[in-house]
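One chain is shown next in structure tokens, namely the form predicted alone.
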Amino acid sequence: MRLRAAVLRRLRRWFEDRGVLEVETPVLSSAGASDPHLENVSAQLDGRAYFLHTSPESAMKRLLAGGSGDIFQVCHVFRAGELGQKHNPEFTMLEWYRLGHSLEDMMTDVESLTRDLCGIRRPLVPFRRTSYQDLMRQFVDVDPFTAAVPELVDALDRNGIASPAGSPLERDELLDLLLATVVEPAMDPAQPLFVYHFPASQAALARILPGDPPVAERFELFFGGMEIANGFHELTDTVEQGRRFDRELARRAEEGSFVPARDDALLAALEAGLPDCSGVALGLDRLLMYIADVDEISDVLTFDLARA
């Protein structure tokens, strides 16, 4: 708990610092996460039924949209089904947005907000960048651009992984597999690690850098092999962002998940205008298990799910 708080009081201090105002946005939603990887957790009001949020991004990003500038919000946020080591469905989240910020731009911000809290503690040696292609070559040996659905499952394969049983893995399912049970554990446990440019496929909410091939404006951090950050440079195109809206809805119904209505307030904030910017939320419980050097959540929270 001491920890915690005097996490809290530097990370305060930080934004202060920089000029970025804290900010508060409901945890009840009306709009469920769309993301077919997230798993809502509902709540009846009146009759009424909302959401407890994934992440304050869709409240903050109208924000921006009606002029706040930049901001940061320390919340708890919740997700379904996410129950382990490193997991806990109430868990707490950072999230802040620059604007005028490049991805470059805050993955230096990252750097310098994670090294001040982990100065406490834990000093930091220098931090290490590298793209998803290169990060995948390296531990996989294969391009994760170009790798076709075999050449990925032959990956798990040499690296004695099974592929779940069931429905066929899809391209992304297949990385995403690869890179928790092959790569994470394979990183340097004493550097921490920015990969960033992912494949346009994993965008989610980011901007998409032309090229070839094109890739997510994306970055995520890595401590010990512990995904602590994921940042963005911000889509802001109204359009796009319905597109993507409207296949991860499609992609839940051919799953059977449960299907909530689309966020059409974020899509309205969009075209009001959102301002260029990048965003970062980080897991401030996996920081804080990286500072106090511990290996499960339950650790560094008062009360985790068995005790709540």
Given for the second form:
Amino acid sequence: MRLRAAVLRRLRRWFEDRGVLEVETPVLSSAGASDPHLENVSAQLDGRAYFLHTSPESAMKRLLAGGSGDIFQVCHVFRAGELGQKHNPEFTMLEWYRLGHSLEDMMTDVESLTRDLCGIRRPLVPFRRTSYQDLMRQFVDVDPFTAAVPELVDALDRNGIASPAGSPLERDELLDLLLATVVEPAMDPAQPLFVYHFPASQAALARILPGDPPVAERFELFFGGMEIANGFHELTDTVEQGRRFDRELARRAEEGSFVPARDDALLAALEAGLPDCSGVALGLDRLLMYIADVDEISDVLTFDLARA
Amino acid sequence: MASYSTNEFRSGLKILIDGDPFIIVENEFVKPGKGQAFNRVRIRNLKTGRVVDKTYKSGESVEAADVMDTEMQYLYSDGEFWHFMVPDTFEQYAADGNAVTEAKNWLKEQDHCQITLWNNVPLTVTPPNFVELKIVETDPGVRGDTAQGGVKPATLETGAVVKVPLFVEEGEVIRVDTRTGEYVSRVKD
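In place of the form predicted alone, the structure of the form predicted in complex with its partner chain is requested.
Entire complex below, previous chain first.
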């Protein structure tokens, strides 16, 4: 708890030094996350259904579109069903946005902040940056952009990972499984690593850089094989964002999962004009795990779900 | 048929796969940053004891195995079946040889055992962690002979053979840890 307090103090100073404004946005939201890989926690209020936010992204983008300038927020977010050694359904997220930052600028921002915070107890060696394509080639010897399903299944087999029973997996799901079960554990524990340019199919809310193949302007930061942060060069195109929402909601319907209302407030904000910016979400509890050198997220939480 | 979602996975949960009952030994939740979550489980086949690893997409469900642990009293064996009774209801169950492969070495009449029932048929019998059994045969101990680590074989009333210290004699009752098959102590009346 003392470490958490020290990190919070230090990160607030880091943002203040750079003129980034601290904001608070509501935890309760009338629109749920549409991402098919996130499960909302719902809440009842005056007979109306709300959701506890899975991230403050949408609300913070509304502020950016309204002219807030650079902003950051530290808040609790909620994701149902995510419980494990590195997951707790309620966790602390640090999210920030910088106007005019490219994806590279934003990686530099993240490196500067995490280096400052880790300096409290566990100084970091220089960070490495590698593309998603190089990462997958290096660790599992597959090209994530061209490998067909059987090739990915082979790569899993080679590494002793049982392919799931039940419905066959799609390419992206196989890549996710490879990343989580083979690549992450094989990463050098002492080497902070940025992975950038994910497949366009895994863009989420990032811009897509046209090319062959097109790639998502998205990065993730890994400490000790554990994902710490995810950043986007933010998508500002209303039409494209609306299309992605519709596709995600259709997919949820297809899978028989809950389909929340479309986040029209965010679309309206994009329509009004989201400035060119990059944003990052950082799992603060995981950063604390790294700084404190512990393996269980429950070790850094004041009270985990079992004791909540 | 009842089923469990991967959200409910935890060690000890009993599930049905390809018609066989399994128990979850380990469950690990993995999820890349923005992608599909998975549950990697290590499971043990309750019939064969074999351990295998499986991967599930999080959110999928698996059929629950109708497996229940019940405490019963061991009555007797007729050579083919081992008979047990639920003390409260006097309901009787017969376990076949497969269910008692391990346990039969330690079963003493009247003792309370844990019976794992699958679809109401005994699947495995787990004896108490410690049992007290009488030695029916062992060589007289020779003092000072520690060449074999100071132990000698002793045959118990159930037919099991355990290593006992040299000072233990025929006709004595000893306490045995059934999980390791090792001698614990002598039992004084």
